[in-house]
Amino acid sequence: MPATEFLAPSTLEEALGALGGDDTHLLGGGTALALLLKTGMVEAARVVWLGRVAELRAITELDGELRIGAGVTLHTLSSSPLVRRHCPSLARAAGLAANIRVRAVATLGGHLVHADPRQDCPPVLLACGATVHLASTAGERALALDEFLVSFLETAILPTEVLTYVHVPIEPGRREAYVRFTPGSEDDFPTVGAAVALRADDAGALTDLEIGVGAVGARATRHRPDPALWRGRPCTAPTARAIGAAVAADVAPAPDHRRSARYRRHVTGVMVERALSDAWGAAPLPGTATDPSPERGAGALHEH
């Protein structure tokens, strides 16, 4: 790895002053950037580490939103009482990402800026309507996460900007869930990750529904199925199946040497069904699909 200038500012103002140019890179936990630098996929004349900027490591409740600093580690995110209370599916997703060694240092900001579509937190944040806040010496701006995520390893952040906070709306009565399918080790990236955030009226009929899906295409995506499928209906197994099928039809799977596009699409539908079931209640909905493999036996969960 070529010689690189390493800076460790203690304030956001100092960090912003150190930016400029495509050869300067921000460093959070280093779990992604260090590998990219070592393999030569990324070159950096300067690396700016944000680990000493204390204001980026706070989680607060402010004006009906969770404000999560970009420097918060995934481990802290998974164990935060505030996050567990107001957005439990985000705590769950953070606690499932990678392994405990990675979670101890990987930050939410790095997680989002790296923009690997297989990451666990983006589907939850998309379903819950999160926004990201970006700062530069010229000022600040906010983007919906759906606008921030552009494509594979690509976001809307500018070379002169730092992702400072993620804001997640606090919605009393919101039911949410995150599920993932990993055919190998639980430490692996998921084949599909699906998050659901829903609301229901006093009679148990669905009034609002947002879905986030990851690991299927070039970026994590937000989905809002046709309200005719669900609005005013209880979350029964047929309704969940119809919603899952609609989301599966809406994704753009990226096939690889291990899994076909058809397989990814099918597993997407099943994972959305399961997330709906988990969000609605602890017990699976009667008749909800449990086998991710289309028209095949339970032993055929792996498609190569």
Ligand SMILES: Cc1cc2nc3c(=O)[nH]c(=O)nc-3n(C[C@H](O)[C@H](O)[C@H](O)COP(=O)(O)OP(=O)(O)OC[C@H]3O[C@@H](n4cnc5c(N)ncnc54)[C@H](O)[C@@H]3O)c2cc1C
Given for the second form:
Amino acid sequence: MPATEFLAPSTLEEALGALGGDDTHLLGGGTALALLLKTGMVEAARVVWLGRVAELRAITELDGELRIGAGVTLHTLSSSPLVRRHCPSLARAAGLAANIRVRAVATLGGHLVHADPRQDCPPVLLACGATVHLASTAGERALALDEFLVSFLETAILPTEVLTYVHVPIEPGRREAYVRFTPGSEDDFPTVGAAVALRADDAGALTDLEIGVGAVGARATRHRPDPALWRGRPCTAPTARAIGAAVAADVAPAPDHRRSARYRRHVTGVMVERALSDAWGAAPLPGTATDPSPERGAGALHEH
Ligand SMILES: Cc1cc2nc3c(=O)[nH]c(=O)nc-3n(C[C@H](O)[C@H](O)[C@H](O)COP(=O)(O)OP(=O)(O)OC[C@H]3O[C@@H](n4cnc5c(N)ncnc54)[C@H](O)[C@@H]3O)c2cc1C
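Next, report the structure of the form predicted in complex with this ligand; the form predicted alone has already been given.
So here's everything in the complex, that chain up top.
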């Protein structure tokens, strides 16, 4: 077998220039790719490690969005003050994934491109309306995460593209939650993960609702239950139960050797109900424009 060439570019431009062939692979933290290479599911003539591209490791608050570099590790995501402030359910999901050894190296870019439906961050990013930004030598494009995720281990990325940033809208007033059910050990992949992003008016009635579900079907999915079930109402227990049932009816569970489709559907309803209850009880997210927090600078706010 020919030796694998290992490149470690220090700029995005260099990284893009190294891409092209079918047997060239980008490397983030390597927690997924290393297993695929080891088992022979993937062959690589060239591996391009993105760990030295500094711009991809930054988290920035800019123009009403949180811009998260693809090279940010799950551990950094879970502990970032900016992420905790503007998308606390993402910080929570990243902090629940796997174990500290994996989180210390696994990157958000590798997480999303690997597209294992059981991963923790996609349901949150779907509920919060995230977009992924892709770059190639031909230019840049942005896709809603819902369009980016195609199926099991499959996304819309091209072999010539690098996932550069994930943008999450900053929405003062949004309330969020992420819950997951892991009947095995705590650091196992979830059987079901459910994320909720909601808004309510001054009278305490729901005005917006987005739900993300992971680990149930071939990919993480976004759900917008019929507004007749919830709009204009407080999120009481019966309302949360009705919404949970609607999402459970909407998912397409993939049975495996451990859990039946019926079981996964049932647990989906329960987890959505719990996420709704958590989000309803959460504090509304703070604003940015009129925010006097000393954390804010005059322009963009950066974290590395
Ligand atoms: C023991 C174990 C337990 C785990 N448990 C969980 C869990 O409970 N919850 C959970 O969510 N996840 C879990 N994971 C999965 C983990 O989240 C993923 O393996 C990880 O997120 C992948 O990130 P990475 O940076 O290591 O990706 P890599 O292995 O580096 O790459 C994965 C794929 O993405 C491509 N890629 C990487 N970066 C980019 C980029 N910027 N642009 C384009 N393509 C890119 C690679 O070419 C490869 O195809 C677990 C993993 C392990 C090993």
